[in-house]
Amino acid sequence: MLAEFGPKEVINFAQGLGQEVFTGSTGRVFPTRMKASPLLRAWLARLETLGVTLLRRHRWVGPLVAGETHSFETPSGEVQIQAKVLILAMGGASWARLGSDGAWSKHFTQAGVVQSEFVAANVGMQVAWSKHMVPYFGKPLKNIKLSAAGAQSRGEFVISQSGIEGGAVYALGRMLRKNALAKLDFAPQINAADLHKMIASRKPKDSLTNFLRKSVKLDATKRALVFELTQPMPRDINGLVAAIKNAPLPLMGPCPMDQAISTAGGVMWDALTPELMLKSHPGIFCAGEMVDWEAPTGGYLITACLATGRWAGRAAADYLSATARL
């Protein structure tokens, strides 16, 4: 899916749409004007012009059944809607004010079409600070390298009150949901060695704090940190080295959901045909979020949401039209 309607085309979609973007230092890709509600109005004004009827504030409210028979709340009650196929694009469960609550997760349970539990993606992680790391809050921590289980990320991350979030935890996600125990390095354009020898050749008057500010680099929240995750600190080359380059940050497991970016789980793979069609109920298609995979954001979470909404929406008017040949 993913290699029919990859980065190159979504950026090429975008602009399409007069929405230029750009490429971060990191990789990531982000619309000029950061925001996402342009692009929207943008593909919802191409829609109306090629006949698309559009009914707003129609939600599908279940139940999962076989047939052309589709239920939806609207505003003025529930309405029934005939359709040969149907392809839903629900979303996960993290943004509830906006209506991806998985409240369609239910009517599939119901219907017996096997999912994985909902757990909150592109989230921030909870960290027990001491009262050492409260004036840091909301500071920003840059070109850092965060690791997990085999796993690395380099780019950025903010320290909150809860804990960390940014660019960098996201990338890690699966990983660091899995762990109890994250490294950090606060210095990946220095290798090991290099700062064991600057380490080693320190002047003796030079307080460690003046070391890692002028010599490494660090700035005041990097210092604060160092501190934090390292007690005591060590007088050790190789310790300091250490609480440089690997310093672990134990971590207490993700935020609440309803903070997450995204969710990972939803339905199975294995409840799915190659073309997201539920083997169970035949017609009926799955796409986006609403469908068990993960990604992080700066590109990828979108790219993943438009690229299986396409394979989907080809597969239902492939399917119509086998079905139309009967």
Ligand SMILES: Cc1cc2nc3c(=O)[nH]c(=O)nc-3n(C[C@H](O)[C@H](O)[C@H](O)COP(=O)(O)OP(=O)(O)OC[C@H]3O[C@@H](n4cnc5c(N)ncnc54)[C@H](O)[C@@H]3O)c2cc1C
Contents of the next structure:
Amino acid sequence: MLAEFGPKEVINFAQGLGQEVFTGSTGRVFPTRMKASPLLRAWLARLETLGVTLLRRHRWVGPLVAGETHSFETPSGEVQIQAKVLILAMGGASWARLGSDGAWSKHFTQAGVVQSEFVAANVGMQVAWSKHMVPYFGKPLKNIKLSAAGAQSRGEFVISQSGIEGGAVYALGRMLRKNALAKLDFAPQINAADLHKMIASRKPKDSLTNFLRKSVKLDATKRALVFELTQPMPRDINGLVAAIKNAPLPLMGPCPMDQAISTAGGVMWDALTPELMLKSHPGIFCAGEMVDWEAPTGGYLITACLATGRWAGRAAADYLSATARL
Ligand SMILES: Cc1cc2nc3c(=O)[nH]c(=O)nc-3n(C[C@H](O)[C@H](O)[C@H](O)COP(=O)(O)OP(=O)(O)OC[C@H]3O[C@@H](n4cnc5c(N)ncnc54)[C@H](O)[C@@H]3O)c2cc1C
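The form predicted together with the ligand is what I want next, because the block you gave corresponds to the form predicted alone; please supply it.
And the full complex, kicking off with our chain again.
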């Protein structure tokens, strides 16, 4: 699906709607105007010219049945809509205030559609900070390396009241969910052997704080975290190298699901045909985050949602033409 509609096609799609994009220093692509609403407005306008009817504030309320009548809750009561095909893209189960509450899942369960449980993805991890970390809440840690279960991510994260959040954390989401301990390298640009030599040649009068600041170039937030994570601070060189390059970061699980940028879990691939149609409910297709896949934030989620939506849409049109010929 991504091979047919990947990053290049997403860029063309945005540009086709009059939205210029630029590539940032991380290689990620952003709309030049740095917001999504102009693209959405242009897209809705295009859909209207194509004869699409948008029925807003219509909530699909199940049951999930292999028929042509589908029930929706609207401000003026429940309505039934006849449709030969139905494509559902009701999202995952985070940020419920935007409507994606995962409530559809119970109708799928009742209809016997196999799903894997929703879990928070792209979410902060909880850490039990000591009171010494309070002044650093909201402060970023740049240029760090985080490791868990043999996987690593380089980048940055922010210290929050409840733990850590940000790109480097989200990128390791799956591993961090399953591991109570991550390891943190505060100075990935210096290898352990060089750091060892630097510590060995440290002047006796130079305090550890000064050494971390001047020689290792750790800012105040990083220094606070070095002392937070390794207590008592070792006096031997190997112990100090470990405190800087391999500090233990105990995790207490992900932050609540509703704070997650996305959720893993949902309709399992086994329940779907390669066309994204429910095997048990011919004519009903699923796309986007409600299907059981996950990706780090940074455009990967949106791209996969667009790719699966397009795939399901085309397959639904083909299905409709094929059934019309019968
Ligand atoms: C704060 C935040 C920041 C993000 N940043 C990024 C980013 O930088 N890059 C990236 O790639 N992704 C990002 N994402 C993730 C991305 O937005 C989602 O993965 C994507 O929007 C999912 O698309 P979707 O169409 O599958 O579901 P959604 O966008 O969740 O849409 C589902 C829609 O279905 C509606 N709905 C739910 N139930 C029903 C029902 N029963 N009947 C009718 N309608 C229903 C919901 O109201 C909603 O409008 C971010 C998400 C959040 C919350």
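Residue numbers count along the first chain shown, from 1. By rigid core we mean the largest C-alpha set that fits within 1.5 Å across both forms. Small disclaimer: the values here were computed from a predicted structure and weren't measured.
| task | Tell me, please, whether between these two forms the C-alpha of G27 is shifted by 2 Å or more, with the rigid core used for superposition. | result | It does, since the G27 C-alpha is displaced 2 Å or more between these two forms after the core fit.
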